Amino acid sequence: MSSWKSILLRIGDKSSEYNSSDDFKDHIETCFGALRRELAHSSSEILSFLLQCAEQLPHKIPLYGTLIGLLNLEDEDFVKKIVEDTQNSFQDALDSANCDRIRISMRFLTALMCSKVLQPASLVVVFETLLSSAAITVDEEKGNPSWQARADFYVICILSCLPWGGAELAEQVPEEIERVLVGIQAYLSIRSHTSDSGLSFFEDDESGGDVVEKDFLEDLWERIQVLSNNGWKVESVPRPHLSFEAQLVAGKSHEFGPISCPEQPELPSTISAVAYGKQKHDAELKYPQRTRRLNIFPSSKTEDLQPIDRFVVEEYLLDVLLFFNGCRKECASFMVGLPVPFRYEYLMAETIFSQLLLLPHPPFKPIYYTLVIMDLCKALPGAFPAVVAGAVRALFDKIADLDMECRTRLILWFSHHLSNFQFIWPWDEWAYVLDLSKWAPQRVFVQEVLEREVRLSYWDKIKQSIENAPALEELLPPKGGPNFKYSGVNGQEKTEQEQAISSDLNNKVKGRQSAREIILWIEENVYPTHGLEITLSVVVQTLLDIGSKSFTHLITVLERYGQVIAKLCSNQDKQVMLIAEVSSYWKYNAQMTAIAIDRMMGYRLISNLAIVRWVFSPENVEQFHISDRPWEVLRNAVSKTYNRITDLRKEVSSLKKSIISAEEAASKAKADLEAAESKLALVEGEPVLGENPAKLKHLKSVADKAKEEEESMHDSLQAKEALLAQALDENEVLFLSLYKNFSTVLNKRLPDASGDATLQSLKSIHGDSMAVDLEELPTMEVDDENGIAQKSQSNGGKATNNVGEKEQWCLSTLGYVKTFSRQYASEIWPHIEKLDVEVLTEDAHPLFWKAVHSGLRRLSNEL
């Protein structure tokens, strides 16, 4: 990397390029000197790299803004080009709904205004353009309120600029910025309050109490008002331009070209709740809320922060996470070196966990956050590990209220995190969960973490890791291996005939007999004598046993002898029996159960509908609240179906682009041929129509080949579109089946339906009876109970679990209804009318109905 690039990139860092100095003024002067020397012969390269740095290191934007202000004194044309390029990039971002680029471009423009590069009035015009678009969008007569997500995003972008330039705007154009703030207040008065229903981390946040929590925009507006009342003083935003103010005022302020917001999305032709909900969902997908605050630490941990400083530091952290995805070490390095004068470890941990648990999906794969947390623990060994441990304890204390999807992510993260730190954890703090009922969320959490740890290591190692709480061994998964029915050992009682069939099949496989030969053997010698049930059990169990040594062995068996299983399990009923055999064989290993079923679905031996039927079979339904085993299988099945549709959509899109290119190539080849044929050429002194025959032959060949390629691509597109249509039909059937099964099992167990039913009322059913029992106890026994409660609290947990088994089963299952609805909302909305007719009928329980609608963010006032 060129020295000037390295200097520009490392500005603001304690690095060798700046002799480990942390003085921003020295950094800017050094960088300015380096760029000034290169400007004459590398201006285009400097311009491109400078804009790239400002976009991808947004926490350094004040430094880059000041640097550009100094360059403006040297070369006004160069800086004018920066402003023009920024304007073009900003307009492209608005047109393509690139939220991150819009937000960062506006912050960059604010920094340029502070450095006298941009006229304040130009920035105000940008604000007013966005604000006008937002106001029109939420206007019920002129706009389309279902797209409020976009309007809110525009207003958030305006407000988020003010910590970086509010003081300058208030000083230079006080009337104009006041007009903008009044406009924002007017916008807030006409927009609808945004509910976090379906996206809250904790179920109790959706209890529907009298107090309405401020949404993200309302909260930010309140912080900006406090900032304005404090004279726009922000500790967390560096203002390096003040050190060069005397020089910067001599520079020419440039105008910013006009921008335009995209046209308002058209209202649906038929105004209905469903049409409104679909458009609202599309808008929220395109303009998602960037973060939601987790608020797991007591306010005392961040009480020294001003309200706006919390917002600014969150912006810094989220920007670093965004632009350093894939560069974990650099990410951790920048996160610990933010340009703020106070400590922020707790806020950093809370922000990272809020992204890891963000609903409906984290911005990046969970593994990224795992690695960042791990690197931060190593970068700040004296502070951050304790903060992370505090976050885990805080989440564990509220695990009963934590959303089911968040709970699953937390289990996966925590087990993986511990695997990177030798599985060390003070398990004795949580040993009290053994005194809780087997369905208590805290007990289930510990059980699932230990099970995942065993997957990442081995049983004896995990047993050793809990030696400070040996009683927790009860929650470890079974140590045993496969449960082969026909082994003839370990008390397996099967007839000699069945064991002989299994042995014969084993020998045939070892003898490399083909699948066809084995099918003939089964049809002639096994099936007629023993019937379907025994035949299927022996064949499946034996093949699984042959493939049990490793994942590779399993794949090999399925590839060679999948036809045998397919022949036996030709319909859905038999496929359910097949899954039951897989589950029985791997009853002591949840991971292999999930892997085997997933692979069989991949080879089309099992359908997703068969998996849904098996998951909702009575023996699995009874496990819904105490084990992740059936849910993991169901998640894999729905995910695989969704991924297939996603892949087909990508292939269709790619083919459409290829067809355009092929049509252009065929058209050009045809034009070249026609042009050649129309030319007059002299042959033996006589004029002849057409070029040289050899050249004509070549051009005809090229034209024919291009035409064939175009037709071939059209055929491929037709085939892929047919596959996609079929997959979408199958997907519709899958979700209808899934919701019908959910509705059926919940109707059997939920208390009598009532319109005002809530999750909180469900939790209190058993709790109320417990409260009565406690009141009836003698005084000394009550004191004893209080003592136990205090001990539990000292262990970091809740005193008791007052939710009954039936109620906990309902809470867990409803949680998964909401999870699937939320995660696959884009696939469910196209079928919502059918879902309303066939599942969400008057017979559906209100709590089931609410869970589905909460997951889809389909609010009651839209219905």
Contents of the next structure:
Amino acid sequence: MSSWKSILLRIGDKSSEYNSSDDFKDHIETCFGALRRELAHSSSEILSFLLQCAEQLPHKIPLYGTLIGLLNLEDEDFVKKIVEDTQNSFQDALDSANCDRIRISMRFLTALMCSKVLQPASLVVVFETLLSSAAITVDEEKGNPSWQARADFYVICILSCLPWGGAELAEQVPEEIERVLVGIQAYLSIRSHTSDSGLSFFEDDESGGDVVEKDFLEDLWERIQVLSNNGWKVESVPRPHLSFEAQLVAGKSHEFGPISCPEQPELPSTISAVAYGKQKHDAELKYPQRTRRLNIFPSSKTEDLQPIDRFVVEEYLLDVLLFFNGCRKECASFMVGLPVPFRYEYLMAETIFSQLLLLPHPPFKPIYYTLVIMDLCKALPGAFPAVVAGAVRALFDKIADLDMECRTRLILWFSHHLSNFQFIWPWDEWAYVLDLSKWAPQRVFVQEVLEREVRLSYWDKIKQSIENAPALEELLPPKGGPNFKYSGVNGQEKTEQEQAISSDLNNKVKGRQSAREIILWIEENVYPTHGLEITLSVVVQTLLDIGSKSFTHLITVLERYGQVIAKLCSNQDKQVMLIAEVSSYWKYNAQMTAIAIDRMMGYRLISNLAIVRWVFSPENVEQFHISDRPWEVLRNAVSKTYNRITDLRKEVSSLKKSIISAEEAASKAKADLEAAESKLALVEGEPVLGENPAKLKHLKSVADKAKEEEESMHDSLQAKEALLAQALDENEVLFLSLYKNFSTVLNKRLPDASGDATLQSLKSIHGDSMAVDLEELPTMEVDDENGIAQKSQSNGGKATNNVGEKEQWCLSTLGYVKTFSRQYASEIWPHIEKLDVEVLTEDAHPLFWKAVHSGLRRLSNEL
Amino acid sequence: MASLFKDPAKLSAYRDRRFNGTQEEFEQALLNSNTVYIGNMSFYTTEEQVYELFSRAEQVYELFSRAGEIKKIIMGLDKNSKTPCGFCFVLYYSREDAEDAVKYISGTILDDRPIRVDFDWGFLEGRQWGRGRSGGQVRDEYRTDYDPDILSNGRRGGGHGHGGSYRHGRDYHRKRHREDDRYGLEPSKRSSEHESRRASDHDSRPEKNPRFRESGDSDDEEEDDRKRRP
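Now that we've seen the form predicted alone, could you pull up the form predicted in complex with its partner chain?
What follows is the entire complex, opening with the chain shown before.
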């Protein structure tokens, strides 16, 4: 990397480029000096690299802004070009709904204003343009309030600029900025409050007390007002331009041309709640809320921060996470080295956890955050591990209220994290969960973490890791071997005949007989005498046993003898029996159960509907609140179905693209041919047929080929589109079946429907079926106002749960209803009319209805 | 996302001598492959452990991005003893998942060892056998999970060190992996024990591996080999 580049890149960092100085003024002078020398001969290179730096290192924008202000004194044209390029990319970002670029461009413009490159009035014009677009969107007459997500986003962007330039604006254009703020206040009064109940981390938020929690925009607005009352002082934003004020004022301010916001989509012609809801869902997908605060730490850990500093640091952290995904070293070092004069480990942990748990899904795969947390534990060994442990404890204390999806993510993260740190954890702190009922969320959490730990390691190792709380061994999964009915050891109840069939089959497989031969043998010698049940059991168990040694063994058996199974399990009933057999063979190993079922679905030996039926079979339904086992299988099945659809969509769209180029090629070839033909016809007015026939023939064959190509592509597109349509139909059937099953099992167990049914009231029903002696439990404090059992807290941490079994079953199952609805909302919305007719009817229990709707984010005011 | 610090051209400094083709073809193969190579594994790590870890690079949380699955896992075997010798291949259905596995799993711990995950040009029959002189994988260098230079210059797969020098970062010895994982959530008191277990992986094998579901007799081992071939 040439030296000016690394100087530009490393500005603001304590690095060798700057002799480890941390004075921003020095940095800017050094960097300015380096760039000034290069400007004459590499100006375009500098320009693009500088813009890249400003976009990808947005926490350094004030430094880059000041630098550009200084360059403006040297070379106005260069800076003019910067402004123009920024304007273009900002407009593109608005048009393409590139949220991150919009937000960062605006911060950059603010910094340019601070360093006198832009007039404050130009920035105000940008604000006003966005604000007026937002106001129109939420206007019921002229706009389309279902697109409020975008309007909110624009206003958030305006407010987000103020920590960086509020002081300058208030000083230089006080009336204009006041007008903008008044406009925002007016906007806030017409928009509707965003109800986040479908996406909140904790269930208890929705109990509907008097205090409505502020949504993100309302919260930011309050922080900005505090900031304004403080005279716009922000500790977390460096203001390097102040040191150069005397020079900067001499710079020429550049024009910033007008920008325009895209129109919002028209309201649907027939106004219905469903059409409105679909549009709202689309808008929220395009303009998602960036973060949601987790608030797990006591306020004493962060209270010395000004409200706005919290917002700014979150912005910094989220941007580093966004841009340094995949660069571990830089990610960790920027995370710990933000340009702020205070410590922020707690805020950092909370921000990362809020991303890991973000609903409906985090910006990146959860494993990315796992890696970041590990790296920060290594980068700040003295401080961060304890903060992470604190976060785990805080989340564990609230686990009964934590969203089901978040619980699953937390289990996967925590087990993985511990596997990277020798599985060391003070398990004795949690040993008390053994005294809780077996459905208590904290106990289930510990059990599932241990299950995942064993999968990443091995049983004895994990057993050893809990030696400070040996009683927890009770929660370890079984040792995991197969449960082969025909092993001859525990098979005393199996007849010798069955045993013999099994070993015959085993020998045939070892003798490498083909699937056909085995099918024939079964049809002739086994099925007629033993009937379906025994045949299926012996064949499936034996094949599974042959494939039991490893994942590869399983796949090999399924590849080679899948046909045998397919032949035997030709309909859904039999497939359900097949899955039950798999589950019985791998009874002691949840991972292999899930893998085997997943692969069988992959080889189309079992359908997703058969899996749903099996998951809702009585023995699994009983497990819903105490084990992840059935849910893992169900998650895999739905996600595999979704993957197939996604694949088909991708193929269709890439075929469409290639058709366009094939059409172009075909018409070009045709034009070439015609041109050649007409050219020949014109030679000397005489038809010279023999002239260059080879070339003509070649052109003709090219044209024919191109035409053929185009037609064959059209054919394959048609075929793929048909497949996609079929897959979408199947998907509709799958979700209908899933919801019907949910509705049925819930209706049986939920208490009689009443109008004001809430989850909280479920939680306050104390079960009669308590397996634990209540006397033994720590004292409960009851909050008189709402009767909710409060957990007795927390140092030494004996939080407990005394929800009855049936109630906990309902809470867990409803939690999963919400999870599936939320995760696949985009796939479910197209089928919503059918769902309304067939499942979400008047008979549906209100709590079930509510869980589906809040997962689909269909709960708010449009209904 | 961050184009500032990444050199996209640098996929792997290791050049497999079994690859028939030019350097460009090799790089092209790496760019398109859905296969990753995993090195520096414990000899006792099972396919199911690999599955559990590597399926975490494929979770479906992002809508509109293809979520893949693991297609195959091929354990590297010692060519004499036909037992796992510390490396394997994971074949994903999608390229994105392979990329994420390299991005997020390389340098993290599996079974007490910092594993290395690299793009691989594609599995072919025969590549499951270790190429070390002893039949197994030549002992992997330890490397840090922090220094990309070391990451891409180490030897791999039991090769004889062709392609890629033996250059190490200056502080190679200081940053061996056991330094890295010292800081868990709680301070470790057990690193010495940890080291002795790790050493035993290579130097002396305990009689019985607690993780194999059954210990096969020699007939089964034969069966084993046959099955591993696709």
